Amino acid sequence: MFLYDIRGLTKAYDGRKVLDIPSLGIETGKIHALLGPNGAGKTTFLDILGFLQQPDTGRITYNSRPVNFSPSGLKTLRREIVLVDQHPILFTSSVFKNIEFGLSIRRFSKKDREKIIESVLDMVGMRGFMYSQAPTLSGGETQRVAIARALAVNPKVLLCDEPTSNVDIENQSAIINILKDINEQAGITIIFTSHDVRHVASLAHTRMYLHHGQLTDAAIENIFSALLISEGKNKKRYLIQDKISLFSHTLQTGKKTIVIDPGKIDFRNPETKPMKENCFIGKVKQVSEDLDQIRIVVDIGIWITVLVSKTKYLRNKPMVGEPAAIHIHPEAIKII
């Protein structure tokens, strides 16, 4: 089932389009990443679907009613869901008094806010910093008393921006397990904004790719901009940061942005000599599991990322530091 249902929608600043998304369902009860590059609109999206944006064009369906942009017709769904900024602002108070602030407008009782609040400091690990001021934490703690402020309302939706990106390693090992428990536990839908592929591999059971406002099913890490340059009858090649130089079968000239989709890159043994076109040797910089398969980014020049099966990796193990071969298949280059 769908919690939201997105049609035609459209947003755009100063005559400028960040967003354009003809169709996208989102399902209820899972974790959703949302990603791309900066500027690609991924914050302006949040807003909307958190509902402190309207978009200028489009339907919006949550939970099978469309959505009322009057604000009457906020007001309720401004209850159910929360957003969580990517640089969250806390009251110079103790975490108490921020997280009872939402309690108290809501009419809790003094009892039940008590309550509520040692409840949702003990989802994010905070229980013992419960009287501590505010502007004494540090940057992973404000975001985990964010989360828990925002729990605390009892959300459906849980929006959070960049959760992990200006928080250290140990914190954010921590907020990527209070989501999942969130979600496991209280089956909350999360939809989250990461440049983190880690994270993300670790974390979402979805994934929405976004560049320059549009969908798109490659993944981010393989975007590049390219001059399509021709050298001779039917024969063109892509070169990108005038290192790599890739053959194509597209018939456009110019500089074009294009992704290289990561599962249509296949390895070769690195002590044969490459012999077909877009063959590279590099040197293996990451190796991480995602989901089924298994994320290993090369060095050619440029990084480049490589989806394989963990059966195939099996085959030749390729560890951090050691030469590989890649084949860039043509068909696995996009213009975008």
Ligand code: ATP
Contents of the next structure:
Amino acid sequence: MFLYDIRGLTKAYDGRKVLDIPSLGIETGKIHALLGPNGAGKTTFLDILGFLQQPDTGRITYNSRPVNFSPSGLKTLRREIVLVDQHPILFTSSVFKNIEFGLSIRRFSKKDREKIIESVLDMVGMRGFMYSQAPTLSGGETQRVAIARALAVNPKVLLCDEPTSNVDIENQSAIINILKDINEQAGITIIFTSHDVRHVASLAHTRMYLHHGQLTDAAIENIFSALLISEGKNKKRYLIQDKISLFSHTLQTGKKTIVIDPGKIDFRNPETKPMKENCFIGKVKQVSEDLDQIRIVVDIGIWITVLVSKTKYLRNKPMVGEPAAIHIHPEAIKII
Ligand code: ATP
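Form predicted on its own done, so how does the form predicted together with this ligand look?
The next block holds the full complex; its first chain is the one shown before.
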């Protein structure tokens, strides 16, 4: 079942459209990643999903009910959905008082407040910091307390804007585990934004890619500005970052953002000659696991991400630091 059902949603700032989502369903009980480059509209979309901003047009159905953006209509919804900001702001008081605030407003008894605060701090591994002053906490600890504060009000949906972007590696993996536990144990739907594909791979059940405010089926990786440098009958040649020239059968004109599907790139034997069109030799920079696939980043003058099945990976086993040859299939290339 869809928790959010979105139709014809648009949002513009100063006459500039920053979101344009014709249709989208977001499933309940899952962890959803919202990905995209800077300025793609992720935070704006998250604010709209948290009903903190109203779209200019469109219809949102939440939990099978049409959303009414009037203050009274939003009152109940805002209790169910909590947004943890990229830079959470805590009051200049203790961690306890920070979490207690929302509970006092909701008129929980003192005993219940204490019980809830202890349990949510346990969930984020911060019980020992209960009486610490919030301004003394590190970035990672602040993020964890902000998640605990959000959990204290028992939300159905947790929206997290880049939960791992301002924290050290240790806190990054702690936060990932916390979000996983929250989803598994409490069944809370989580929607988070991120630039880190590794975190997305280990956490998300589904991914939504935003590019210039539109949902694309292409991955966040391999998005480049390109210059059309020659035009044949059925073929165009694009130059990426003045370094790489790519042939594409796509005949769209006027636009110059190229997206290369990481799943439609093959590895070749670097010693086999002659190399065909759209074949490049480079060096392997990163290898990591992504669900049941392997993500390999190859430097061919630009960094290209390749996604291959484990079976395919085992055939060639490209290792970090080794040379690698890749072939970008023409159908992997999209001009958007
Ligand atoms: P980032 O990854 O850098 O956080 P984002 O994908 O979250 O970016 P948004 O913050 O949603 O993107 O911004 C989308 C676009 O809307 C950007 O071009 C931004 O400059 C613009 N924008 C966001 N908020 C406002 C605002 N309050 N007034 C005017 N323009 C805005």
